[in-house]
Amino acid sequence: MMQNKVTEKYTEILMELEDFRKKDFSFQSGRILGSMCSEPHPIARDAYNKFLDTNLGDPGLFPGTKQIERQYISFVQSLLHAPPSSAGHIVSGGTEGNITAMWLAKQLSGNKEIIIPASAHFSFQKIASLMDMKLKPIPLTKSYTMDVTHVKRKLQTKTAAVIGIAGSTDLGTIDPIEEIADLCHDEHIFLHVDAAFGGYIIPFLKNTGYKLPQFDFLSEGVSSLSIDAHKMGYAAIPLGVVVFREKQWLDEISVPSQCISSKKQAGILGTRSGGPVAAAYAVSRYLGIEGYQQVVARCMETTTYAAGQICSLGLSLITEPVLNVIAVRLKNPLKVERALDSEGWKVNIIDHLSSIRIVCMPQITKEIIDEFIPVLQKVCQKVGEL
């Protein structure tokens, strides 16, 4: 008797729970355009259900996880051509990479400032506040990446760092990196590349004969990257990984640590589940390189599609497509965003920029773009757009 009321209980708990997740929009629908974010690879949802129990942060427990992650780490090291004295660390996305690595600045330095683009991620407001840090924003150029002449200007004695992009929040712009770098390795400035969207592009792209700029530790004045596995690398979230020139550097952010199997630990999280590391090692294993041009190639394809649709309706983009972000200029954003919401297809606001914008993710297809089109475009109609 008692077994049947578990047992009921139990199976209860699961349609309540079901019943929730059905509230939920899915990036398997195809519907979810505006993230930045990836339906996982069916290998990473079986690995990361096998580690769930597994904890990096006490690696003298999981030895097999811990081996995972050096392997995982080697693989990044090696996209972003990181020098052998280089060191990885696992981290749950490009915010807490931001973090991790302005931390890492700020006791290099022993300054507090820090010189962003106008086109930086929102995280870098959460490490002003954080670590009492200042930002000194540079302007863009006509072309939305960060402009080179005035960072030489605002550098000086009270730097702690220098951000650029590799793949923008908003537009998928890359900042020119390689110019910054030679500027910064001349001042001997710590700069940081916030790749969370375009290091699982960039290099497949470049492979593939795409013109793009050099963005990675080929250019000796980059001191630390971020990357993240759960948006364009196929993988479950929450996984990044922040790259440092320097081993040695881990520990200026390490601490001691007690009752746990390591002495000493690096970081902002203790407890870090191996789940999503597990997940990510297996696309990169099972996808290899090869796998992933094919992938962000296919993401190309069907942005140049979606933009040349767009334009289509007699909609204007804000800028051409440098990754696989679109920006479609409008004059009310919020009137088209909350249309398309009820037609069940989900877009972002860039409310500077005046637009929206669609993300072109592995699970988007060409066939979704035809189905989303037509209701653009009775959307725009309604609301006084076309």
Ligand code: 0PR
The other form holds:
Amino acid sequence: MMQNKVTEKYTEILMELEDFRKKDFSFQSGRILGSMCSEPHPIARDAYNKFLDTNLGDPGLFPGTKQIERQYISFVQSLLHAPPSSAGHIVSGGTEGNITAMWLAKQLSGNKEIIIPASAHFSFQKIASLMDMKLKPIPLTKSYTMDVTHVKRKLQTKTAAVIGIAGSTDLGTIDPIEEIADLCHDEHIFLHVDAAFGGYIIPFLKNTGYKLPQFDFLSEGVSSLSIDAHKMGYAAIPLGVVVFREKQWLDEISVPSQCISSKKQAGILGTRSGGPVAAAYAVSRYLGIEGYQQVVARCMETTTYAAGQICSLGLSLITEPVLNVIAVRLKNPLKVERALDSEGWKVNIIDHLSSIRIVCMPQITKEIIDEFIPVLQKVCQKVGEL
Ligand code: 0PR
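Given the form predicted alone above, produce the structure of the same protein in the form predicted together with this ligand.
All chains and molecules follow, beginning with the one already shown.
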């Protein structure tokens, strides 16, 4: 009897949850055009579920899961040409990756100033507030990348770190990491590359013949780099990795940990799920380098196609897409975003560039673009953009 009651309640709750879920937009529908996340690969879902109850905060209890973590980190290290002296640390995503790297830079240098490109992700504002650090923004060039000539002038004895971006949030642009790295190497300054978005595209695109700049540990001046599997990695939220050039730097961001199976715990989080790690690992094993190459090549084809279709409507782009990010210049992006929303399409607004952002993630196909373009045209005509 009791059992029946529980079962009824159980079913009822699941139905209630489903009702909530129905209110969400889904990646599967193809109607989410502005997000940098995607429908996870099916194997990511299965892997995630299997490891739902694992805690990498207490690795002695989950040695198998810890092994997966080590192997996945090795995959990322080799993808990024990280040297044997390097170490990787799992994070929840780009925000935590940036915070962790800046925590380390502050510890190593004892300084508090961070030189960022004007295009840096807003997580750096959190860093400034959390760790009482100061941001020194550098203007961008005409191609929307960090202007290196200004970096040299801003470097000071108070500098804790310089940030370069490989795949910017607004436009997907790539800063001249090699040049910045040379400068930082000469001046012994910590350089962190925020490759949250680009880290899972640039290496694969380079393999398929795209001419893209060097952005990883091949440049000696790169001290750390963060990359997100829950963006272009086809994995499940939340999963990123921050890689440090030197293993021993982990000591700077570790504390003695009682009550758990390891003597020290590195990083910001304590208890953390092995689910997303298993998911990212499974996708990396399933797709492999070749699989990822196919995914990113398709994303770029769709991007080129979408950009062409948008321009043929008479609209213009902020800049030629470098990766799979398109920013459409508009007089009133808010009006267009609202009107698209009421038609069931989700795009993101980039206020300071007076534009909307479209990201051609793996689930966005040419067919979806063909459905979207007439709606964009109708909406733009309605609000006076065309
Ligand atoms: N660094 C860069 C270059 C980023 O683009 C982002 C996020 C981060 C760091 C922070 O990453 P997490 O949000 O994973 O901590 N960029 C996207 C943005 O802010 C994130 C995003 C993802 C936005 C999905 C919307 C969305 O639906 O635009």
